[in-house]
Amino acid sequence: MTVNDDLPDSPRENLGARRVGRAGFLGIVGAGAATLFFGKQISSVTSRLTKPFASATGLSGIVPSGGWRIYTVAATMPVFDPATWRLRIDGLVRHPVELSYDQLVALPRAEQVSTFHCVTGWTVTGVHWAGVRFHDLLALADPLPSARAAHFVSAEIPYDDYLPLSDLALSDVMLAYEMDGGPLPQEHGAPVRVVIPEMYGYKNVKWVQQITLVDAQSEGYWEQRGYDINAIVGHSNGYA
């Protein structure tokens, strides 16, 4: 969760075996939500709570937003410029490609309504997504038989993750460019993000700028910090 919609606990390199627990996180979010109602009079208290937490975890910008919780691992969110943005697909493919935003949205359109689950316990139901199925997207690059997984690289450096191609073939998995009837908002990963409802939010990579096909799934940003490489909703609490 980078303004990720999901919050793994503390990075190993910062806290070793010590983790920030869910109760502590919920307390921080509660303080943030209270700030929306009570404003400046408690902002200094919230700041004292969130700054140590952000420093310990590498996260910042915890903001309640329409039932979502928005987080970042970088200091700022990536900014989308449709004139210069490109999505690159490379790796174990016969024809590496780069797509402009207009070329991407010209691909066969898919729509769905699904539920988003955060590993910290909150859920947003009835999210309307539109985008492109990975079958149609990856076909442009013609994957080699040796390709078994996709490495997703986010414009929010250093956020990345991996998904097996078999998971990308599921009927409700897409690269989304619209959310709830409009273009994907910046805080939700504009211009494109992964949507895979079967997995917790940290696998739903935002601000995707590159997809590299590889021969095996590996550990992404959050898996390197102790989280489950598969993150199946209901069968994993996010830890390895």
Ligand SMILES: Nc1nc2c(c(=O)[nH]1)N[C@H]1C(S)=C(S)[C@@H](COP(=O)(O)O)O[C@H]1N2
The other form holds:
Amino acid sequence: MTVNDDLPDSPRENLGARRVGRAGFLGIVGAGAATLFFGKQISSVTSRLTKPFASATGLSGIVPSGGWRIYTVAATMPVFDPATWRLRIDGLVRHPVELSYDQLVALPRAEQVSTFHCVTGWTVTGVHWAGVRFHDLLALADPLPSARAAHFVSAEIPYDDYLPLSDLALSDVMLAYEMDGGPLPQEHGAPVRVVIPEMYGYKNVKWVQQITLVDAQSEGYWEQRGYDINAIVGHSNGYA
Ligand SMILES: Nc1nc2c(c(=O)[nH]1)N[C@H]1C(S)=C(S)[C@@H](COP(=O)(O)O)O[C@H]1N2
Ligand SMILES: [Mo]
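Next up, can you give the form predicted together with this ligand of this protein, since the form predicted alone came first?
Now the full complex is given, and it begins with the chain already shown.
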């Protein structure tokens, strides 16, 4: 298991294997690391906190309010430019495609309200999402019968993760481009992120820029660092 000390604000912070102490964490924030980024306050979301973060980590003193924590692994967040942004779908497909933002939002629109769980113990309930179901999206590339999983590659290098196509077919799983009534904010992964409420946050890849269909899922960013490939909420090695 690899532990990367440059990534203090990680799912691992709540595991016995490596606890990030409050003092060390504050020191890192003071040094200007971008691993915890406080985006704009969204009171309608933050008021919905159901599980206090403080009980899990003792870090509440440096978290300005309940609700979302913004996680990144790189020093800067990707910047979305609608003129140049493309979503690539390739791998085990007959027709690799590159979609512009306009082409993406022209696909059949799906909406849902669901709950978001991070493996470190925080939850946000009642999140409104809009986006496209993976069935409609992946069909554009005409997947081969051998395709069994999708590799989601973030523009935030090196973040990535995998999901079986069977999980992408669940009725409340989507590639989201709107959150709580507006375009997906930059810090939440603009312009598109994975939303899979059944699984812990680390499977909900932000800033998705490429979806490569493969024959089997593999270990994504956090799984290479000790988390379960099977990230079902309440049934994996995270905070249950
Ligand atoms: N690109 C990218 N996606 C990511 C992460 C990340 O660091 N980078 N963190 C994951 C984790 S562990 C969680 S809990 C959620 C947090 O979503 P939020 O930053 O929108 O609150 O994003 C997930 N997707
Ligand atoms: Mo997370």
